[in-house]
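The form predicted on its own is given below as one chain in structure tokens.
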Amino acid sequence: MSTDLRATPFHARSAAANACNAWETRNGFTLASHYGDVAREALAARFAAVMVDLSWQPRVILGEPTAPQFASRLFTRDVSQLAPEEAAKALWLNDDAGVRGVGTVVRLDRETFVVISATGDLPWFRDAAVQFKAAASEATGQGMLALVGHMSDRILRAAGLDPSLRPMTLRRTFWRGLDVTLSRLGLGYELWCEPDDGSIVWDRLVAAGRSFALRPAGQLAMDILELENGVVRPGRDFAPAGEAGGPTVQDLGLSDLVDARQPFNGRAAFRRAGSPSRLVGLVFDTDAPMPETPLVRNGDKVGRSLGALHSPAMRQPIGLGVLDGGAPDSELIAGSVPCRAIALPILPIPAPIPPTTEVPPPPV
């Protein structure tokens, strides 16, 4: 296996940016962790916006004109019902109903989907595309540009791009010169371009964004946000499964994720391993935070936490956890620790301030 790292579009850029030489490397890729405070990156999408390198994201096409059929069978919503440049979130599962993997699956055209996630599992789906005669193929040296914070829309529109997207939908367009997409998928806007166009997409973005307080952030600030807004993560938040076993839709509470009128690998399983649970957010009564450690309410195990982070916003350690039942606005204890769990999101990004708003000017 080659050990060879991989520089995204944006690394020229992300480097100049870095001052304080702090790395970390994702999917192969080298990345900025931050750039010089996770928690001043973290606050900025709350007061105005940041923009994040997510080009390390795998992300697999599915195609031929068997694709839909063998999309709907794979993901446990039916995405052939999508139309053209829409998209919806949605996993896939092993035999036994262990979660391979969560993301974004978006339609581009009648016949082509791209699948995006933090684990691509590309042999896995090329290994199931030849029982349905499609094809899987990873999508190599595309760039995605992650655009967060209320001013997202304004900034947008200062470079020439035209913002009025729905959630969960793409538009591809050709701006100044360069083809990009720009979507709606995660937390805030997204853009994507050909390799070589990196450079050129950062610096528009910069000179726009001057006027909006726009500042770089490393992979550590976008964790914080995910967790934040209830994003669950492969990797992160829990390990994957293989061929067999793994954790469960039920053990994850990603139950919301499933449509179990639709077939769909692993769904016999699915329908034995019991009723639904509830993801929930936590917030923990203590400096550090408790990630997998189990959840107790009165003396009974109800559940366990995932990932956990200490929010600069909230100025405490939240994370995810699955409780097998019972109301989300509880008190638990984590360990030894007490924690309360409450309802998805934690802490929601702010949304973008509509084009009508006067804005305020830049803090100096």
Given for the second form:
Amino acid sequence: MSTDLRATPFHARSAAANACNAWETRNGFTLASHYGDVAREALAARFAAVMVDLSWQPRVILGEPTAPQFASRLFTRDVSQLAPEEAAKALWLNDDAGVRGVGTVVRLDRETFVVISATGDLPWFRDAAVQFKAAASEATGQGMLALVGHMSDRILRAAGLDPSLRPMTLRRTFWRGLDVTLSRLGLGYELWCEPDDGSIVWDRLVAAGRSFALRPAGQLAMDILELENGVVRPGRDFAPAGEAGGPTVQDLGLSDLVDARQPFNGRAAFRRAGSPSRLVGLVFDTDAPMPETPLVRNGDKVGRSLGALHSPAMRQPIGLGVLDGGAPDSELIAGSVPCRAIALPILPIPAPIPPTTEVPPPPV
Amino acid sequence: MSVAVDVAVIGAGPGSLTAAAYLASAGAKVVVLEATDVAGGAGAAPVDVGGLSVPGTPATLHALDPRVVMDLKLTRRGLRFSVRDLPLVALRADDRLMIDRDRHATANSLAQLSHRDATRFDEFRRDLFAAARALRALWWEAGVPPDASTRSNLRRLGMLSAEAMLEAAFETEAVKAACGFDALQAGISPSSAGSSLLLAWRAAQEMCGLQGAVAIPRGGGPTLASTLLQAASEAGVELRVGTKVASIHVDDDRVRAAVLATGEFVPARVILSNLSRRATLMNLLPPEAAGFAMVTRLRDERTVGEATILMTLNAVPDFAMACPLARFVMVERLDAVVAAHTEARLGRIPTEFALEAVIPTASDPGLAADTTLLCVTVRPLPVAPAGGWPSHVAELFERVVQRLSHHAPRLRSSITGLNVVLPRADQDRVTAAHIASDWPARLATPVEGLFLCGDAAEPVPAVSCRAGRLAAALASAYLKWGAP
Ligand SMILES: Cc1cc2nc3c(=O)[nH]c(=O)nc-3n(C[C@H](O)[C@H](O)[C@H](O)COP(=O)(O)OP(=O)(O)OC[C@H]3O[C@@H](n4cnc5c(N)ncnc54)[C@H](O)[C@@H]3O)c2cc1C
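Take the protein just shown as the form predicted on its own and give its structure as the form predicted together with the partner chain.
Okay, now the whole complex, with that chain kicking things off.
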């Protein structure tokens, strides 16, 4: 990673909107932390819509004819079964089944995959690719703007984009002179654009969203929305594994992202690591505890907490936790704080007003 | 597809024949698959020197496992030693020292240069041998936890370089250089942290009942190979020569079969490999089976090795006239060898290398009729010099002959034949951590049912057969109880 600060394709517009000059750095990019009021920005997704700059998220391209074979061994789910323009969430593990990363794997075409994650991990992908005669490189420069919220469909439609898209798919499209990609990989839609088109894309969405109370939101609001929806992010909610050791899938309650019927790196160690645990939401009565605080039920340790923050929508601290067994919906103590474990998502974003056309069910 | 066996062994080196013999004696159905037509490994095939067929390397043994000799009854099968304990004669431009098991003879010899070193040497050897004996808990058996003092010794040696150890012990260059030769093993630089473990490991070995001895097997390497082969076939091992293993079939993270170059499957519950960890995990397994991080680590191969030059002579070289039964070590200065190691690592033939010359025919004339056989080990050398070995062999011969000629002026005219055993490629990189690790860590692989049993699993690569014995124990336990 370069130590120079980089600007995303939306930086000019984001700077103009960032009246409080609240900036932060992620993956070397300068980004708006918030545009004045974190809570309002997070709430806006529930009542209207927000747009958030996600261009900082590292995207690794896996290519060459052997890429499908490579990708199917790299990730904990057989992504080589994806059709072009389909995506799946998956993990990648080190040899000891330590979780190095969590990300979204998108199949662009027969021989090309892109991995979108918060941590990148390009050297790992590159080293492993050698064995398969595949290639891994970082896609740089492209802009990615998330559009999240209740009104997002309507805004897209008003902007002249067709929002009918199944979750975990994408569509490349020509949008009034621009080559863009519209995807549904996270909490809402994402619009990918060429580096030079950032300002035009931003302006078009702002114009289309004006009558739907669209506003830009900073990274902090996105963190809140992600946590409310049960998204686990390495670096924020847990420290990812390195070359050896590290948190296992079971430690993080991410067994749902693993299909152990197919071989993948770390599978043998994953199988030895024991029975699946469960990722749950935690709602705290008072202050949120530090990550890795033991969760106790009737004097027995039953799990541990991961990341936590204050949810403006719930007016309460919330967090993620892992339960070794047993059901959520139970009263626990985290450190000294009483809390309740609930099934995820903790508080989903209301579904966008549905498109008029029928959408087939999502892929497996 | 052939008949399923309990254990398929890849390569018929000393380690794998040992493992096969132990396993078959314990009742397992074992097949050994050897690519070449000669079973016994690198040392078993004869080498042509000036039209004479002589036994290949190594000419001497220093690490053979006494338990293997006893358990497999190798002595009864014909393994004899023509010399049990070769003294070390250090030859330098201006001095000649002798380091012998006899402490008085050694002290007298060293006293020519330094009285202090003459007295220090005995203490040094006593301390080193005592520390090394304690470390046998780690190096001789699996699963014997070393006691606290041994662990602390191991930690100390794990950080100490051989160079620093010898610098601290002796004042004369000659003694440091003489003792330093044995630290030039496994491609490790004598100046690197932990290289003192190489000296300790050498000192922990026992040949013919003598600690730290170097012995010459009668008949050379082929004798050891044939006794091991005899033990294996008597135990019921099936040997298939001319049978190259092309890959290992893995299913569900477990070995299922050895796949031959002909496409034939040899189904097996356990596979033992006599090849390097690199060759086994990178070349024989499917790309993902060994683990991405493991393979990335293995990609880093060993860059420094050694060669043996075999010469037939029509006269005994001058340096060996008085006492031909010795290891003649030629190292001018230890620091020069450290520099040589760096040159070798960069792919160059070093300006100044270390030599060890042995004359096996002095004690075993039957090895080469009416001829003097001189085996010269050259360390350190690049495994893959720039431009490839063929373009450097003539230069190497010339420089080695030049060096030897300092101590044997008539050598050049007495040479009747020459050949060289070049540094082995595809060897694993050996680190101090590898030497200090325990047996299961070196024998096991990430794939269930696959174990190493050759040089790669030894703390320091050498003809020892200990890895074979301990791999057999691990494989037996696996056959009986499955993965731990
Ligand atoms: C120049 C030199 C000098 C040395 N000097 C000494 C010394 O003085 N003292 C000492 O103790 N050691 C010495 N060694 C080390 C010694 O030679 C080795 O320790 C010894 O050969 C044992 O090696 P091994 O068991 O790993 O394998 P090897 O003996 O090499 O056996 C491996 C066997 O596997 C076979 N094989 C390879 N690939 C396949 C395949 N795909 N399928 C089937 N079979 C296969 C090979 O043909 C071979 O027979 C020296 C080595 C070299 C190169």
